[in-house]
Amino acid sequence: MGGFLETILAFMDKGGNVLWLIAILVFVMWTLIFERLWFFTFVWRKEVFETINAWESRSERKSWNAKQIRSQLLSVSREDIHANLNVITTLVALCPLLGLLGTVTGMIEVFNVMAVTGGGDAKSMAGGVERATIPTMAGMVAALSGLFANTYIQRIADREQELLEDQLTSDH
């Protein structure tokens, strides 16, 4: 366990500071995919059934009021629905933004040991150019699996949304 964490350290050192940013996004990012996992697979159940409980509890389903009030147990729904989805898809976009930022630092870093040397220190120049590649993979990495995840529970939620407007019908 001390070799994998000592691993896993060093990686981050030569990564520079932006790969720990990185490894904080990742992480809530992470969270909160999984969150929306634990609610549409135990959460989400128990709300449909309250909302169409709440829908054919109802007398009539035909008026205009009654229309207001679908409308509203729908907007309802939606909210729980997408609740985090926009801020997972930002975190998405952000990690491969900051492995360019890592990039970015990488290089000046080579710059500076190419002005204080003269362009003649190749070991020091490769350190600078690891440092500017690792951010950059970790955040393609990092954003590829977000997209993936992101994508699936998007789905998830559009089905769910179009389930539930099916269920809460005037037609009986």
Given for the second form:
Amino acid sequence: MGGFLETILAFMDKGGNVLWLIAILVFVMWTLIFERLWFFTFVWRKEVFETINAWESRSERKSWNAKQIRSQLLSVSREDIHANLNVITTLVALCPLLGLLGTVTGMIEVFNVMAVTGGGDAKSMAGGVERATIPTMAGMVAALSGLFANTYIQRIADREQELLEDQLTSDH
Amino acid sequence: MKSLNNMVSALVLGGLVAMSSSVMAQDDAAAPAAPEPDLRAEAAENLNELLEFVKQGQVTEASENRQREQRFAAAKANQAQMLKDAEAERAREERRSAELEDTFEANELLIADKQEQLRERLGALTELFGHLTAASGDLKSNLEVSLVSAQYPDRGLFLEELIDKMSTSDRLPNIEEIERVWYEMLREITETGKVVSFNTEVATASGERAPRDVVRIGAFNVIDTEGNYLAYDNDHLAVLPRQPSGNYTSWAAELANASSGMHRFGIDPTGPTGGSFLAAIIDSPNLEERWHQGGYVGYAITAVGAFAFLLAIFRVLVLTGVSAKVSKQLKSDKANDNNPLGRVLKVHEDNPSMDLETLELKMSEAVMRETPKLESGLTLLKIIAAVAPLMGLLGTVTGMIITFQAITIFGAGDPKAMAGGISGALITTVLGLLVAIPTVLLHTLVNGRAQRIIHVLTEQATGIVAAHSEASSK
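Could you present the same protein in the form predicted together with the partner chain, rather than the form predicted alone shown above?
Let us now look at the entire complex, which starts with that chain.
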């Protein structure tokens, strides 16, 4: 376990400070993703039950009032379903940008060193470029992992919304 | 003979005088003869007088010759005696010469003998002295650049004297001097491993020299008590005009004022060989200088970013206020027109008897009026988030163009200049990303808040009206 942590720290050290930013971003992103999964697994069932109850307990379900109240119920539940989904999408989009930032700052560092030493050493330059590309790779991996989870959650959200709409039946 | 010479000169000059008096001045100056012939020439007014002079000269010449002949005759008797003396003298000197030659040869043999003896006796010592000279020379050149010399300045002088002594053939170093070389070498080695504080003369950035407490870290760096790094050259310490950026100077100050324990310090491993790492750190631009490298595009990106940040903060504050009021409105029964939801609900409150279709239309009209106010600034934030990286790219490309134009003019002989140009050009990309990333996040935040309120208005306002009318009809 200690060896694993050491490997992680060595990797972080190699890639530079931007990797920590990406790590924080990934942490926040996955926290939000797990929060959504938790919500759909445990909280959402209860909310669906309450919403359906509130609808079914009405005396009539076909007047203008009933229609407006149904759309209000759906709107409230939609807000709950879609909470934080936009933030997750944004975070997924930001990962490659942060990776790019890390690469560009790394490149600046490489060229800065070249400007001082004269760039006679191709080895050290290649080493610097290699280190500079690490954040891009990390950003890509983070974005990919988030992208799949995000698509999955979006699909769950849309499906649950539709299911709820189907369950709140109007009388005709 | 002398008078004959004079006479000839007089003749020549007389002729010249007769030819042209104007040339005479020049000839006077150029004539190598003494002024005497000139006087005569002046005296000779015509050729006849000159002839007279010559005649007189001949007369005096003849009398002189006669006198000389008499002298020679008188001396003739002496000549034989003088010759004899001279021959005796020669014989004596020849004998002496032979004697000296003998001595010389004997001495030559002696010298060869002695040299052989010297060589034999020196034996291994010759080699030793060769090594000693070489080692002293190496040590001297090492000590000249060593920071330890700032503390012990007189070491080079001793080595110089020793090398001088060994390069002459008639003196040999004594055992104390040889031991001192050894001592200096050992002292250099031990001092390299020490962190010591001492007082010495330091030149400040303004050129004044004053005694100051300094701390030497081995042979790597010298710092003063304020944390400034010092340079050592030409046998004195000077404060570096530009200090390394970052925490280095504060660490140095901490170390310089500490009495014991472990301390963090930025040490230059290349210190003993010129300190190129420290120079590189000092030469590399700090954050502000890097920002300035971005040029006008960099400033523009910064301005746009600052604007976006302020706008987003302002919108977040406004929307938070509105959102709080809307939440309050959701809980109360009476429509309050200090918030969008209240204004939408007021449509129903003001016209309670309106038929449902008209009410719905009127309410959606009210929502339409509220939406732009809630969404204001959002598009701008989105545009800035999209444009900032593009501006960064623009700055980088223009920077690259400038760099490559410079290469077209000056050639690619200096990779330093090229690398510096590219490094500077990339700054705008960084600035663009640094603006875009927070702006995207802020846009999401502001957009989330705005959309929540808009959803309440579009989807829940009519529901609230319906709930109210149902409650009141019961």
